[in-house]
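One chain comes next, on its own, written out as structure tokens in the form predicted alone.
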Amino acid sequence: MSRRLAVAVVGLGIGRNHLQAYQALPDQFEIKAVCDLDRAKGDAAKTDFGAGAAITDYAALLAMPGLDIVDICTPPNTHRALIEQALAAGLHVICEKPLTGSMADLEAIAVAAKKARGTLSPIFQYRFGSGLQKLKLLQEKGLCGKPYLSTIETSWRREADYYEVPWRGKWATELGGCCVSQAIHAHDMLCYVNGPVKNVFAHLTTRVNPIEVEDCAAVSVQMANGSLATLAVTMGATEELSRLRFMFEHLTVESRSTHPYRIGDDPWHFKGRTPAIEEKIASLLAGFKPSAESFAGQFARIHAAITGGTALPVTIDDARASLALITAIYHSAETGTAVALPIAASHPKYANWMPAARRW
């Protein structure tokens, strides 16, 4: 039996959706403290999830003995300098999306994470769902050929109380709207299903809500590998949903899950072009083992790879194409010209990707 690994998650709105996927994993995470600036929060999340501690130092945090991990929760601009922390104490470090704020912030931080004792874990939950995790088979099965056009949807809602809080909808703290903090996820799915893009345009405006950031957005996609692809994004949608479709050569699947934040969950739906393709999707599919999914998922593969010294389930480089797809949205969206990645250092967003006038 592999050791248990002592973590701490700072931050306690989305962290305690982390706390609860720790909660189900006993066997492997001892949820060692919380911290939060809130005091009254860390002291009901300390008692929900029997925590060890509850902190609103992360100085002291980062000093306690026996951690092995920080769990980084906090609002989008603080990333950059809670990581450098946590990584420069020796400690392993996952961190909510966005990593960063720019290329060049992702760049400084890679270097560090190389440098450091301890490893740094990108979240990207989603992509532990079983329904992407069958279609991940049967690529790597080779059944789905020639990768032809993808579409990616999604349908969210948020009105002006989600907005209440004092560091959403704001580029100085939030970093960006909808194609950072909602749509990222399944953004990132397309890059993990169909590889590196390679050229963006992009449509973004503001118009569900009084707030700084874009709202909504149409994107069109042209991968490295000669398929392309849309992302269409909204918050103002009446009937939450999230959808996902990639047509292939001998294949087309789609998500089928009625969660717009379950999206790689089943169900999934696989269409073979020809009968024998249909027999050979069922015979494979037939042997599929669901593990984990959501944070649960990517937190067992996390203990996994730390304590086999393998491969992390998600990367920096992962971090990186997904920050690289932003950049290029934003700079597409207030320039009105398709962008070519990868972002280079020389490139006019590298540094900061938010647009000059602030607003769409």
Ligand SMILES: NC(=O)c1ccc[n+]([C@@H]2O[C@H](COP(=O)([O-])OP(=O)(O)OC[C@H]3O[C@@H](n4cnc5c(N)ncnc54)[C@H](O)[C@@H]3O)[C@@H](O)[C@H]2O)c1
Given for the second form:
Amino acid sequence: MSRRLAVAVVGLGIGRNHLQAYQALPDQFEIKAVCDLDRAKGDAAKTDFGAGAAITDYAALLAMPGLDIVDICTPPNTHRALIEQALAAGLHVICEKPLTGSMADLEAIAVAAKKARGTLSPIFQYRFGSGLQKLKLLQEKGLCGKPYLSTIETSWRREADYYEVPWRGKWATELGGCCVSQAIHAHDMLCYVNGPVKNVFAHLTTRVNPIEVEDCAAVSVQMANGSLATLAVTMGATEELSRLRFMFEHLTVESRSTHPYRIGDDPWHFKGRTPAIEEKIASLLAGFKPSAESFAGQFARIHAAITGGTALPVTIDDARASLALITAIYHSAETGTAVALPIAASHPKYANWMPAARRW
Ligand SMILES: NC(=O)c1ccc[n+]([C@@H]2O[C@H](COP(=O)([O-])OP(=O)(O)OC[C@H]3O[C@@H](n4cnc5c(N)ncnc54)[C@H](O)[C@@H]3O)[C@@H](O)[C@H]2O)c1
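Having seen the form predicted alone, could you now give me the structure of the form predicted in complex with the named molecule?
Once more the chain from above appears, this time first in line as the rest of the complex follows.
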């Protein structure tokens, strides 16, 4: 049996969902500690998830003997400093999205990660749904053919109660709106399937809630592989839905999970161009072996990578692609122009993607 890794979860909002996932993987993980500035949250999580300790001081957590992994689930503006401290302490790091708030910060983290003994895993748990993994299998087997067009919809709802949490809805702390916080998952799934983005034209608006950041987006995208994509995002849907459609030369693929926050999960629909292609799809998918999904899916794969010395399931390059798309979206919306990627160090928004003046 491979080694159990001792993990500490920092930040106990969505961090509680991470704890649930570690609890579901008892052969791979021991929940060594939980950490939150709010002592009551720490004590509750310690009891609920059988953690070894509840700690309020992050520096004390990093000094705990026997700790392997720090999993950071604190507000976005805190990520960079907490990641750098954990890497400097020689630990493996897992961190929630967005990894950080600019391309410059991302590159600084990348330098720290390269020097560090531990690994760095950005969270993109939606990738590990069985539906999306089936598409990855068909792609690997060369069945899809030329990519044509992808349509990516994130129609969710956020109301005043969501923004009562003080860090949300503000540039300084959330680091952006629906493109940074909610649609980041579906947009990562687009890049997971079709590779990097080449060019972006974005319209943004804030119409649903009285917040600083955008809550609706319509974005037109050219991928580096030559295909096109549209990204449609709102936080004002009265019925929540996430939907991905990928049109390839030989098949059209659609996510049909009715759960807006489990887009990658089954059922997904695969429609081949001819009966022969349909038959091939059916035979390949008959051999598909489902594995853990969502957070447990990412954590199980991280465990395998750390203990087996293999590639991590999500890397800093994936975070770079995600943050470059965000930078391009904000720059396009601010300037009313199309923005080419990659985002070089000389780009005016390399150090800070926040629009100088909101045009919407
Ligand atoms: N992957 C997903 O599906 C998903 C879903 C929700 C949130 N998130 C991300 O997770 C992060 C947290 O979001 P949330 O909604 O859970 O926020 P939250 O406000 O509900 O919880 C954050 C917790 O972090 C604690 N905290 C803040 N600074 C800290 C520090 N320095 N040390 C210890 N604890 C600290 C706060 O006290 C709070 O309890 C954000 O980056 C968010 O974008 C990801």
